[in-house]
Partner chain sequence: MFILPFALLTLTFFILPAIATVWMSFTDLDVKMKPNFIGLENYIRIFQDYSLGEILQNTIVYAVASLGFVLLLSLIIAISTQYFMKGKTVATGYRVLWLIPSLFPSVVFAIFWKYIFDPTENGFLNKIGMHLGAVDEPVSWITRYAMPIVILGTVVGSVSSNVILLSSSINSIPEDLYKAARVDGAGEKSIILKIILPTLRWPLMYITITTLIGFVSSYFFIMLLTDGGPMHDSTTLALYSYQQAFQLKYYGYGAAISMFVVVIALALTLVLLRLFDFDALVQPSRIEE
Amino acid sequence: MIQLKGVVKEYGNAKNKEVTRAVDGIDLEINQGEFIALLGPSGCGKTTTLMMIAGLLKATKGEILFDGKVVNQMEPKDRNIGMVFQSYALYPHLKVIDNIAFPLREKKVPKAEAYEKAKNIAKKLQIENLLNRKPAQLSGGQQQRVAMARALVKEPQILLLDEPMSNLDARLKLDLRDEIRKLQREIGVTTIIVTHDQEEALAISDRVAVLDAGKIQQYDTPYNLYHKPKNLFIANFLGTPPMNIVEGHVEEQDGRQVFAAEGVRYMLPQNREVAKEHIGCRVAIGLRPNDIRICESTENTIPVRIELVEQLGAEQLIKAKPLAGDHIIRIVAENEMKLKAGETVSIRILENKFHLFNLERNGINILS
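Let me see this chain alone, in the form predicted alone.
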């Protein structure tokens, strides 16, 4: 188990009060054998957190524990970790087999034994036919597999992946992430990946820690992050196309609650009404583009004018504006629907597929 307790990383001179806090009091617990992603925008502190776990950076405050033992002062070489960098960091003058066997040779493992282990791990990663080549003779995906093999050959307790697929094309990313996940499950090594790619994080991880401004905003399963975001940042950050966010307020009308905004009035289902304390507050409704339907009915629907239609292959992305509003609402619709710009249609929100965020309380989800 890996634990981070109140971990802080600061840069700068405290005497001159010119301090930047890159990581701001992170608490994190990772179980043995879990695959965890650190996800967030650039500058959120995810790579800094990974480097502190690796021992390449020292925490300013807080504790990092492996199986209950504090490792803050332990050198990287003594932490029994394997690490794969974005740049692959292969030795260009060495053959693949020597690159893979390098960590074992550094530990004085006999050459024959090191080579045998290198061949075994290369077979698992399907690169056994590349062992006599040098890195310059390999594609990006092949180099990434070699870097993975080198990290895994010493049978680490923890595998750390720093943006390992950011240099690969989209199709190769899909193939490699499947292989990484399959291999991780087979070996059972505790794995942490740093990525800015939300699709990648959600696809391969058991749990994801989403960071912003050095803090963990939510640490949860991929399903809960997408369907039960704790705050507006999570809701807005996750999802492609992004969630529709419309600011307004909740009011009461004839004993029912209604979300009201410019050009939008939507009666909340009784099983999704909010506590009285939120009525009248400045709130935002969050709507996934896939959870909005174009329909013929006018009951509890919103009339909109289509501004743009974008083809997405199997689906189409509709960008529309409420007739009395000026904000864009994105809708994912079936290709069979023949829609065009300038057309007026009615949209319906799926009854249990919306979120409400109290903007006066740091954007918390008041329906979660």
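The term rigid core refers to the most C-alpha atoms you can superpose between the two forms while keeping them within 1.5 Å. Positions refer to the first chain, counted from 1. All figures in this text were calculated on a predicted structure; none of them were measured in a lab. Compared with the form predicted together with its partner chain:
- The Cα shift for A112 between these two forms, taken after rigid core superposition, is 2 angstroms or larger.
- N132 is among the residues whose C-alpha shifts by 2 Å or more between these two forms once the rigid core is aligned.
Now show the form predicted together with its partner chain, given that the preceding structure was the form predicted alone.
Single chain only below; no partners, no other molecules.
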């Protein structure tokens, strides 16, 4: 088990004594054999966190524990980790087989045994026909496999993947993603992947830690992240096309609660009303484009004018504006619906699918 307790990483600037916090107090627990992802926009501290787990960077504050043992001062080579870098970082002067055997040779494993193991792992990753090539003679996908083999050959306790697939084309990414997942299950190695690709993170891992500004915003299963976002950042960050966020407030009207914004009035269903303290606060409603239906004008619907219709292939993306407002609302509709720009239609919000965030309290989700 890996534990991070209040881990902080600061970069000092000697000249103006300015201190930047790349990682600002991270708590994380990763169980044996689990596959977790560190996800976030660039500069959120995810790679820094990974580097601290690897031991390539020293934490300024806090503790990192492997199986209950503090490893803060331990050198990378003593941590029993395998690592794959974004650039693959293959040794350019060594043949593929020598690259794979390198970690074992550095551990003073006898030559014959090291090369035997290297060959076995190469077979597992289907690169045994490339063993005599130099890295420069390999394609990106092949290099990625060699890097994986090199990371796994020493049978590490932890596998660290630093954006391992961001240099590959989309199709190859999908194949490799499945393969990495399969391999990880087979070996049972605890794995941490750093990525900025949310689809990749959600698809591949058991749990995802979403980071922003050096802090974990939410650490949860992919399902919960998407369906029960803890705050506005998570809601906004996950999902394509992105969630619609409309700012307004909740008011009371005839004993019912109503979300009101420019051009939008939506009566909240009685089982999803907010606590009294949030009434009157600046509140944003979050609506996934898939959770809005275009319908006949009835009670509790919102009239909108269609501005743009985009074909996504399997469905169409509608961009519409409320008749009395100026914010764009994105709606995903079935291809069968014949919709044109300039048309006025009504939209209905699926009753149990909307989120409300209190903007006066850091965008916390007040309905979950």
